[in-house]
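One chain comes next, on its own, written as structure tokens: the form predicted on its own.
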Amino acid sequence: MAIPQTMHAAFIRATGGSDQIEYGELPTPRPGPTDVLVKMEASEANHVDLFVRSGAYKTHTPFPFVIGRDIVGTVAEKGPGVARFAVGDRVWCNSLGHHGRQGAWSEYAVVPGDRLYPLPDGVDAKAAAAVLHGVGTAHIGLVREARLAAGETLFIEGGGGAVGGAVIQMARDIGARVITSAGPKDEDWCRSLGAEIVLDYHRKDLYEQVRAAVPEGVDVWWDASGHNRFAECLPLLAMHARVLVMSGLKGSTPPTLPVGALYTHEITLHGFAISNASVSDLGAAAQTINRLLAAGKLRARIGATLRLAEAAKAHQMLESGQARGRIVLVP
């Protein structure tokens, strides 16, 4: 495979607004001894990318810094210390664009060999790119943190979003019962993913409805909406319940934590970010992701498909909520 000396990429020279995003030529990177050079087929935009680009999420961003977290593509070159891939293999990664690692929004990206996974045969690049971040987050939250078990009940707030939809699918694969809140337009979608009960998040009696549906108490509560209404939700939980916090970085009102309900029911509070996941965490999630991709059991809505040259537009659309579904980027 002939590799050009330069490539097109979407990058920033300083953190800030979406107007900081440039599209232009950069030198094509070369893989180190344990790296793989991947020719990009597809990526997607997610909120973590916005936080890194803006500087809200503090991480090392050597400038010029290519943005973007997830990549699906083809092995173009590899270092001598990488044994498990061959040139031409289709692969994916969901942990670029953070902690000094250059991002995915470029024609070629260097990926550490231990963060790269094979793409199952026959899987569409755009369909895969749309689920990688959400399902990776869902796996770490439900498996590593909450230890969700078959037969337990999960309440996911914000089931209509990308992470919420991934959590529904992952929880159903584990064998849990799923209740979610979502907007009326997302009710059918959430049900199609496996939610047993979908409640309109506009309802004033939302939490009373949850209590009626699960009088014995919810085992795992995951808020993907960013509101983190602890005062309303902790009383709905069962003994030894687990609460997952992974959103709300830009929340304007600090949530109230009713400590009494927390310790008398021995409830544990788990905060996590996929950006901090270890290589072993990501590898465990990748096994599940590939199993479900190969079986055709992972779905995400694609709201828009843009070119790399439209990277700034992708961030603007994500910030404004213009796209109902994932924003996928292609070269």
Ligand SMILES: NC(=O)c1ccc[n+]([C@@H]2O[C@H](COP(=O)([O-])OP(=O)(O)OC[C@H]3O[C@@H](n4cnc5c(N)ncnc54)[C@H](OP(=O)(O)O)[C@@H]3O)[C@@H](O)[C@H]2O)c1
Contents of the next structure:
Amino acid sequence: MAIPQTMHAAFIRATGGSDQIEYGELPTPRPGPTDVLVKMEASEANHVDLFVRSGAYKTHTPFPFVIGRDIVGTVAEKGPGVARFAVGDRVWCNSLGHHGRQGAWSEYAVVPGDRLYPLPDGVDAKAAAAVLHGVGTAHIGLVREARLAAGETLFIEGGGGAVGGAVIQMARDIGARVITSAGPKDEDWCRSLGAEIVLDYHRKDLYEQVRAAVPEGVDVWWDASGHNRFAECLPLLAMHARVLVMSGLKGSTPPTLPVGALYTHEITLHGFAISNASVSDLGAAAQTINRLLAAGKLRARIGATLRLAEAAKAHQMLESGQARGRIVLVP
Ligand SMILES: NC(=O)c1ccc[n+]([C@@H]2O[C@H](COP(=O)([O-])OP(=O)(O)OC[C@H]3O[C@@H](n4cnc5c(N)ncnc54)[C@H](OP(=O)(O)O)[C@@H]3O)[C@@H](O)[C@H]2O)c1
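Next block, the form predicted in complex with this ligand, ref. the form predicted on its own:
All chains and molecules follow, beginning with the one already shown.
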């Protein structure tokens, strides 16, 4: 595969607003001894991309810094220390653009060999890109943190979103019962993913409805909506319940924590960010993700497909909540 000297990329020279995003030519990076050069086919926009670009999520971003987290593409070249993969193989990675690693929104990206996974045969690049961040997050939360078991009940706030949809699908795959809160326009979508009960999050009696649906108590409560209503939700939980705290970076009102409900029920709070996941956590998640992708069991709604040249627009659409469904990027 002939690799050009320069490539098109979306990048920033300083953290700040979406107006900091430039689209232009950069030298095509070369893989180190244990790296793989991937020719990009598709990526997606995630909230974390906005936080890294704005500087709200502090991480080392060597400038010019290519933005974007996930990549689906084809192996173009590999370092001599990479035993797996051959030129032309279809692959994916969901951990670029963090901790000094350049991002994914460029025609070519260098991926450390141990962060790269094969794309199962026949899987569409855009369909895969649209789920990678959400399902990676779902796996770390449900498996590593909550240790969700078959037969347990999960309540996910924000089932209509990218993480919410991934959590519903992965929890059902584990064999858990799923209850979710979502906007009315997302009710059918959440049900189609496997949620047994979908409650409109605007309802004043939302938490009474959850209590009525699960009088024995919820085993795992995951808030992907960023509200973290501990005061309302902790009293709804079962003994030894697990609470996943992973959204709300922009939240302005500090939540109230009802400590009595927490310790008398031996409830544990699990804060996590996929950005910190180890290579081994990500590899474990990738095995499940590939099994589900190959079986056609991971779905996401693609709301818009934009070119890399429209990277700033992609950030603005996600920031303003304009997009319904995932924003996928193609070269
Ligand atoms: N810590 C981590 O590792 C990690 C990883 C991925 C994402 N995140 C964070 O997780 C959050 C969700 O990410 P995402 O990609 O799923 O975002 P998203 O696709 O924008 O979804 C957010 C969902 O929350 C819904 N929502 C808003 N207010 C709600 C409420 N009061 N109750 C229930 N649902 C409500 C929204 O519905 P409407 O459309 O009706 O507003 C939307 O469907 C973000 O804050 C993101 O930064 C963290």
